[in-house]
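Below, in structure tokens: the form predicted alone, a single chain.
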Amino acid sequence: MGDFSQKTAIVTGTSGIGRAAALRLARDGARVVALGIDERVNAEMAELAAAEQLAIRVEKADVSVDQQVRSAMETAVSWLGGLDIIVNAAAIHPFGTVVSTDPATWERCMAVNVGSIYLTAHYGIPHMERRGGGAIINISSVQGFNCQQNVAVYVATKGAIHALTRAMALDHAEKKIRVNSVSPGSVRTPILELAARTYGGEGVSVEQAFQRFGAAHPIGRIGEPEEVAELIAFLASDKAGFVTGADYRIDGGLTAAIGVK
């Protein structure tokens, strides 16, 4: 994989994915901020990180907000002196329809699954700019293109990714700076933790419904943060330099299946 001791990258979400990617960019050199809301959540990153000596710094950002992003952008950017990579990981998902999601829980996901991403590069290309270019990866999902029941608001901003990378990857394209977006199916993350305690069912432990979720996948398995943390790390690196908008799907099969046997 490329080299990142160059390089420098700004990570939304301290756990999942978001987590994993962190420590996967900067185990091979990038000096990594890692913004994440929850404060017990982004010690245990900034243990990890200290753990193996690594050139991450963790500070804490509620991603959907203008004036947090744009504090902590300014702050990351200080101390990393530039910016090559921006990861947009952090996400929420809520269940329900769109008759029993109420409107401040629409808003709530949309800010911070679509909005995010919005904020980052509205504050973070510009300093990409001034690198010459980099490189933007949008954690989207298999639910941006086929979607479960009781999920309205999550497919809704997954597939507002999807269409959002390639807008970005377009404007943006003459200053070479490439966007894509990664699509994973399950993924043993909080948020698949959420889904297993919400429709394990009863006396069914989270590590069951894995099992289960995972059967659904033609590998047989759900898929973990640092397999999803690998194509990241290719997409940011100098090898995908002629990758830009398109969506990797990471989903052990998941949607090239048709469901009936």
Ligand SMILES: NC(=O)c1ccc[n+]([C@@H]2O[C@H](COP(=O)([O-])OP(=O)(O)OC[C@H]3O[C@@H](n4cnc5c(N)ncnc54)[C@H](O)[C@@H]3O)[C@@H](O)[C@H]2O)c1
The other form holds:
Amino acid sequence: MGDFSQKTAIVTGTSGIGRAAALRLARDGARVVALGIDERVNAEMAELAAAEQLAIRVEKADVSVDQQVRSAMETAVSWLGGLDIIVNAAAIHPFGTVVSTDPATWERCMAVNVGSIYLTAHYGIPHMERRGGGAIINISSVQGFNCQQNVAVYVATKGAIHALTRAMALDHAEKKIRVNSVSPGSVRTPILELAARTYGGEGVSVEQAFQRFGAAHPIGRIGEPEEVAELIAFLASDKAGFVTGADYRIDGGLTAAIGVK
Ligand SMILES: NC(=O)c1ccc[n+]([C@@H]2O[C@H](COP(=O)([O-])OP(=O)(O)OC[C@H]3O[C@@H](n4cnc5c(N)ncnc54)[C@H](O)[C@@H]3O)[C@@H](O)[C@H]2O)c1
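Having seen the form predicted alone, I'd like the form predicted together with the named molecule now, please.
Next comes the full complex, this chain leading.
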């Protein structure tokens, strides 16, 4: 019997950290609905779940759109039979300053990275209340604390996730719904590949850029999505029963350092 037998989860994002979290929870007995916007990525994830005969159903949804989250949530909860866990890992990562970021990109990033957390909670928390409690894990970033240049809207969403996590934790503690965030450093996923291609430099491969990013982390490497999934699984489990309103950094020591050697 795994930690999550009898538990049900909705995970947003079907690649990278969301995928690793869904697989981790399902391997430990959870029934999971994974919501993703990209059909190719969704199909890949469904194949992985089927290969391991895991109880994961993958649904196409744009988690920034009210109607889509509402109907995905209804379908999901009726298949799952209730809702105990939400993992919010869907995000986009535009690059730009406030001047070079156009208004549509600003709004889209806010809607996907923060709005989706509001929407899954808005429709999901009443189901959790019926179960007598639940756990929500929002994926933020170290960039919600300290940031690089040229990522203005992305970091604005990541700081907002820290604040929203605290607000949700306070509002729903009485109903035994715990809400925490996780702030990773660099992790080997498609979002980091995008950063590697954007900032890797002329003639530098993604793997070489990953090594350079890794060297900036005191632990000497970038993280793996499965390592983040382990932390998510802890926060989702009853073992974390006294943990709410908190943020957990998983960054190989990146934000402990001042970066001057
Ligand atoms: N990988 C890193 O280095 C890193 C570091 C810090 C924080 N994070 C955060 O981790 C979380 C997961 O990202 P990841 O690293 O797994 O990257 P990823 O690109 O693999 O995952 C993001 C997923 O969100 C999906 N998505 C985007 N817009 C969507 C929408 N409107 N509706 C539904 N799905 C949508 C994408 O298709 C993708 O599957 C994100 O919040 C990201 O900001 C990642």
